[in-house]
Every structure is written in structure tokens, then in C-alpha cells.
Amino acid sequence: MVVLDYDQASSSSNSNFTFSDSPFFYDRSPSNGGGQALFVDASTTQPHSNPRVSYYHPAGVGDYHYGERHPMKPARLSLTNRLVLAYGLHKHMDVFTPRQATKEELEMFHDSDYVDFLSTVTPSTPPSAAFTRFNFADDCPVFDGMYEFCKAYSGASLAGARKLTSDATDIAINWSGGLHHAKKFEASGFCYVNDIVLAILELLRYHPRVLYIDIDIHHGDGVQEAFYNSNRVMTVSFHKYGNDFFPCTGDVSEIGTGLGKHFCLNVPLQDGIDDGGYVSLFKSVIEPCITTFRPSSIVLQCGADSLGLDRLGCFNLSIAAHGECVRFVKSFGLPLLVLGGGGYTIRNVARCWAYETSVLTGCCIPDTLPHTPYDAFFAPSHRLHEPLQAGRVENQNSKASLEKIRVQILEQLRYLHGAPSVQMQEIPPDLAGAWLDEDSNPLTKDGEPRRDEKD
């Protein structure tokens, strides 16, 4: 039972606090500044119980741009899987280029003619009602290639679902996915198609029961309203609710319904959470979700923008403290797919998905960045866990008011009465055929290029 602790992190106020002073700190080794490492020596530590992690990364993903005034860069994709290059995590990793999500795949949820219309409009098309119709307006413009992005980023996020159903691996990680807003008919909040719906079918097909876990600052609205009528997927999101903080969903009172009623667990928190309230809460709601639910497979969405300093965002979360939660949820052993998701300040978002790279893998990195094309994005400090306590947002989260959250969640796992059973069915073909050929694995261990090679 996890014990909640919100003043873990108060030493985060001072001025003369560091990132590897925090308690969720995950690398304490002395060349970090923190003491007694965390392992004597990781590679030769128990080696048969490291977990297989797959890394997907699809191919020209960071080179789509959605417009020069909006917030969304997929070229934060870049930045991050060259630090997770350069710090040598792919030499630890399986490191795919996944094929593109076919259209018949996009409308195993989308509706077919919104994936229509997704697939022909183009930034020259004469606006129209179907604008309109399907929401494509200054949050979700038309820009150049933009059916390929969804394609490329939908189709990482199919390839490590069936990879995960196959057995292959323990963990998939795909940075360009978790775009959890886009509903089955239209677009919202950036995203154009939800990925995340479409994994966690793939995931269905073989395991009965899937716990969704979202960490964005915005509520994952669009994948808790694809699964709102079912049991066999718990949807759990932690994000700022309130003062018509888009997408203005999210109150503790949205439960599910039908099947699904009590099957929506919301955690919603106020501005400047940091990070010893978030974590403890965060332990105190996802351990019993677990233990009573008893998912067969998770899927972990890390949008970054819940991190302090967002250019959107109104929390104080460190690097730190955002990755605990992915090793917490990582240390329950479960079958793992992990997905991006938000993210505006894109040098700390590469920051932060390079460091959880480095917690799904077991290794320890450097505090000092590596050199990539980009380091002036991490200019002056060169740090991987830069201070994001800088302008920090009042905290408006009493300890009250996280506590009465925390007994509602509980209050709500009660009425369970442990995990619903599901008759399994003969398990249908693959939509598309024969995914042997999928995957192409780009890099041996010392990052030199492969020939493709069946998976």
C-alpha cells in the first residue's frame, strides 16, 4: 500500500535544491552528485531480468511542421531520438522504423469518411462545410504531409501493440504517438487521429483487459470516450481541470457508463501541483487500479507538457518526478507500451522522453547532454535535468483537497468487486495481412545501420 507523502519534495524550494537532490531522482551514482549508485553494475546485475524494450521511430516524423505560430513541433521528435542516440540507449534497445498505419487500419476506429477526408483535403482546399464538420480549424490546421504524419506516427504506435501481443518484447516505446485527443468523427486538440484507440484495440485482440494510464496536463478526453461503455479498458488520466482548461472534460464525477460505469477513474488537479503532491498521489491511485483491476497490459501516455515551465502548462513537475511515474507503472512488470503525447517547450519535452528512455531501459545517463545537431536548443547549461522550478505557478493543490481525491478514486475501485471476466474469442486475422515485414530495424547495438530483416 503506498502511504501518501506530499511534502516528499518540499526541498524543492530552495534555492540552492538540484535535480539529483530530489527524492525520484533515478540516477544517485557519484558521478551524478548523488551518492551510492543505484546498481555496482548494471550490465552485469541480474541480466535475465532486464525487460525487452522495442523503440519505435518513424522515419521523417520530426520533419512535419504544423505552422509557424502553433505550438505543436513534431520537430521535438528529432531533438529526442537524437539524445537517445547519443547517450547510447539504442545500444540497449531493439530500435524499429515501422511502415505507415494503412487506411483500413486508421478506420478500425475513425470513421471512414472523416479518414476520407483526412487523406484528400490539403492546406490549397477551399474551406467548405466539411471544415466545419470535422473541426479543422487553428487548433487542428491542414498542413503539408499531414495524412502521412498521422499515418507514420499511428502505424508506430500498431507496430508496438502487436509486438507486445506477440510476446516479443516487454516494452514498446513510440515518442510520436499518444495524440489522445481525436474523436472517431473529427479532430481536436492538435491530434488528428488517436493512436492510442487503435493500439488498444490491437491490445484487446489478445488480452483481456487494458489499463490506459495518461499523464498529460490535458485530459485524455478522446480515449476515455472511445472506451467510456467498456470493462475491459480502465482509463485513468491525471490533468488540470477547470477555468475552462481545454478540453474543459475531466471531473471525478465522470465514472463511465453501462459496462463501463466505474471504469473511468479522473484525477483532476489544480495549477501548480509539484512534484512530491503529484507523485504520491499518482502511487496512491495507480496501485490499487492495478492490484483490483488486474490489467494483462498497460499503455502509458507521458505527454511532457505537464512539466514545469510548459509553454501551455501550469504544473511544476521535474523532469524527476515525471519519470518516477513511468518507473513506477514500469516496476509492476506488466507488458508496457508507452507513448509522447504533449509537449510545447520542446527542448525540456526531448529532455524529459530521453531520460524515461533511460528509466524503461535500467540505465543510468549523464546529467551533461551528449553533443547532437542541436545543442543550441540546450544552450547555456547543456544540462539534462535543468531546474524548471524558475517562475514557478502558485500551488493550488492543498493537501485537503489531493487526499479527498485520492478516497473518491478508492471509493469508486470499490465497486468493482475485482476484474470482470472475458470470454476470449478465436482471435480474427490481421486486418492488413502478414506484419513480418513491418518493421525494419535500422540499428545494430553500436548504431550502425541494418539491412531491413524480418522481424
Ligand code: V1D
Contents of the next structure:
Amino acid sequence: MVVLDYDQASSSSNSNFTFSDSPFFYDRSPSNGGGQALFVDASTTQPHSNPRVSYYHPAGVGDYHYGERHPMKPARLSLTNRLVLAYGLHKHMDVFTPRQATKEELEMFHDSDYVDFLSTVTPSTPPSAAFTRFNFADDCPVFDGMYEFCKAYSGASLAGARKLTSDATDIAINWSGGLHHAKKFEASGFCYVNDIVLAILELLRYHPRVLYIDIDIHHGDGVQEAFYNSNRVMTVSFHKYGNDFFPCTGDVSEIGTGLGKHFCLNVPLQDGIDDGGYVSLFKSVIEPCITTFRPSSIVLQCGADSLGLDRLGCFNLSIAAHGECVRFVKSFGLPLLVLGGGGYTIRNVARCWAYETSVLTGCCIPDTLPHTPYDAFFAPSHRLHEPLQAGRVENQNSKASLEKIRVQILEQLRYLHGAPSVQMQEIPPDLAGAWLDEDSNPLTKDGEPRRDEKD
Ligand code: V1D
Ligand code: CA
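Same protein, different condition: the form predicted alone was shown, now please give the form predicted in complex with the ligand.
All chains and molecules follow, beginning with the one already shown.
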């Protein structure tokens, strides 16, 4: 890949740090006057860096509220979408306004009693045993429009998965998805419907093996649990583990059971991990996972609470390093579903996911943020890459501890005796049946969102 010169945007700042200091920022380029994305075509970057990208942003998904004091803010999705459009990245993707998932689609994974409750409960429903049974409390409050919100983000992940299985795209992005804690029978950790499990089930209809990678700071327990017995889905989660950090699972000893034994990997980390330690461990784990397991597609959960200065997180990652993990996964050129997840310092979530949209589309975007109605969120710097180590958490991951984890993981991968092959003659029925032409409406390159005809 050609490393382009970068100067203008970073030199306009008084800060001692520039994002170009980051060893993970490869695509430095001069800020172009209009603040728009500069497309770097395949001739100047690595092979396959020019994939077809489909972007899913459900209508109104940023307007929901979990509650005043709740850290999960769907408004971060509106900020992200505005940055993506203002950077002009929609000109390099097909943009869709997906339909909501149906109840039947949610029940492909979730128990019908649970979905019945989810679909009928409202903020004025009197307390009952069902709230405890389905884990509706402080982490998972009942809020206005909760069921619509769940169907919206799940519909987007399902649409992305279907786009990939029909080979109509190479990469599908849904920043509203990635709610990795939801279980078959209950809500958990701000997640009500596990859109990731639904999307993987859809991919498995055509793809023999799916690799799931989770870089949210929390353990991807709901996805791990759903496929714990399966050798067709390998789950790999990087997360903080210990000191009662939610959800308290994800020890390196959790490796899968039955047919799924050794098809589950966990990378438990301590507070304050920095760019160098994280990215090098990520690459040295993911590369052998891909060459050994040989997935037919990859689902990447990009929780942005692993960034430095996150309201709930305690890592020290920069946006450049988080994005480097995304770039690395993309470089394998496999069908890729990219999802959101956690992320609680919302200005940085939007910066991160807008940047990762540029990485996935192979565009260079200027460090000076374009104008949006949300300018105030990005003051005073109005820059994409900011130092996120200001309130730096001490790094409690020694080189030796990271090396020990790396060796443990590589030892586990030696148990994988080649990738399982799967007979694919019988494809399970698709609940989308009536919707088969659903995504035939990519947006115009002018960026005017066009709604799904069947919404
Ligand atoms: F700080 C809070 C304020 C209000 C409501 C909840 C919280 C909060 C912070 N951290 N809740 C948590 C975590 N829950 C607990 C349990 C409650 N206790 C009694 C223990 O510690 C849940 C953190 C969820 C993280 C979700 C996620 O980032 O992984 C995510 N991924 O995709 C979507 C969300
Ligand atoms: Ca994780």
C-alpha cells in the first residue's frame, strides 16, 4: 500500500499529538478542500482493496432513548451517519434503509415466550415476575419503542447478511447492530435481540464456516453461548476480564463443548492495554484463525468501548489502532459483515465508526471533521483523530502476560484438525420469502436516502 503524505489537517492543530504519529495510520493524505473522501483505487493500495460495500442505516434508529441516566445512547448512530454522509462516503457504497425484522425472524434464535414479552411490554406495564424472568431491570430497561428499535437494528444485520449470501456485496456495514449479550431467553447488558446470532444463522444457510470476531471491551457472551456446540462458527472475543467486569465470562479456558470444542477462543485482557500490545496480539491471533479455520465469511463486531476515554471502558486504544484491526480483517478479502456494539463516549464512537467506514471503502478522509448539525459534539478540536490517552489508565498488561495469552491461543488452534466440511445440499427455508427483492434499492450517489420499497 502506498503511504500518502499527510500534512494540512494535523499541522493546523496546537496539540503535541497528531494522528499521523500513530504507527497504525497508513492512509495519510492531504486534506482535500471540500472535506470529502478521497478514493484510493486498487492500483495504489493492496489487492482487493476496492470491494463492493453496502451500508445499512435503519430509519429513525438514532431517535430511541434508553433513559436519562442510561449510558447507551442510540443518538450516537445519528452522529455516525451524519459524519459518514458529510465525508461523502455514501458515494463509495450502496446505502440502504432496511426494513425491520419480523417477529418470525427474531424467533429464528429467540424463544417465542421471550419475543412475546418483548413485543408487548411497555414502560407502563406493571412490574411482574416476567421482568425478572427475562432480565428487564437497570441494564435493560423497558423504554418507548424498544421493540421497534430491536426490529430495526436486527433487520439491518439480516439484510446485510442476505446481501452477502447473494454475493451482491463484499462488505456489509450496520453500525446499529452488534448487540452481542442478548440470550435466547433473556435480555442482557443493554441488548434485547441478538442480531449477530440472527445474521450468522442467515450466513450459515450458504456458508459452511463463519468466523465471529468481537473487539468490544466486553466479552461477546451471547454469541459464544449460541454457537458453543458448533464447529461451523468459530467465536473469538477480545475483552477486559476480571475484577467483576461485565459479564464476568470470557476466560481463556472457555473453548467450546462437544463438536464445538476448540472452536471458541477468548482473549482476556487487563486495564489500560495500548495500541501496540492490542494490535499485535489481534493480528497474531486472527491470522492463524483464518488460515486454520478457513471461514467462508467473517462477522466483525466493532464495539467502540475499547477506545481510550470511553465512559464505561478502561482500555487505551486510539481510533487508528481500532481501525487497524478492521483493516486487517478486511485484508483477507472474505465476505464481511461489520457491526457496531458498545461505545459510550459518543463523540468518539461516531469518529471511530466514520473512520472505519472510510477504511472499509478504501477512502482517505481528512482529519478535519466536515460540518454536520452535531458540530458542537466535536468541539473544540473538530478533528477525527484525537489523543484518547489523556486520562490514561495504567497499562496492566505486561509484555510477558500478552505473550503468554498469545501462546495459549496458538496452542488451542493446534487442536483444530483442518476445517470441518459441510454438505450444503439442503438450504433451510428463508423467512425473507416474501421480501426476496428487498435490497434492490441502493441509494443514488447523490446521497438522498431511498426507503426500502416494502417498508
Ligand atoms: F452505568 C450504568 C448506568 C445505568 C445503567 C447501567 C449501567 C451499567 C454500566 N455497566 N451497566 C453496566 C454493566 N452491567 C453490570 C451489571 C449490573 N450489575 C449489577 C452488574 O455491570 C453492563 C455493561 C453492558 C455493556 C454492553 C456492551 O458494551 O458490551 C454492548 N455491546 O453491544 C451493545 C452493548
Ligand atoms: Ca469483546
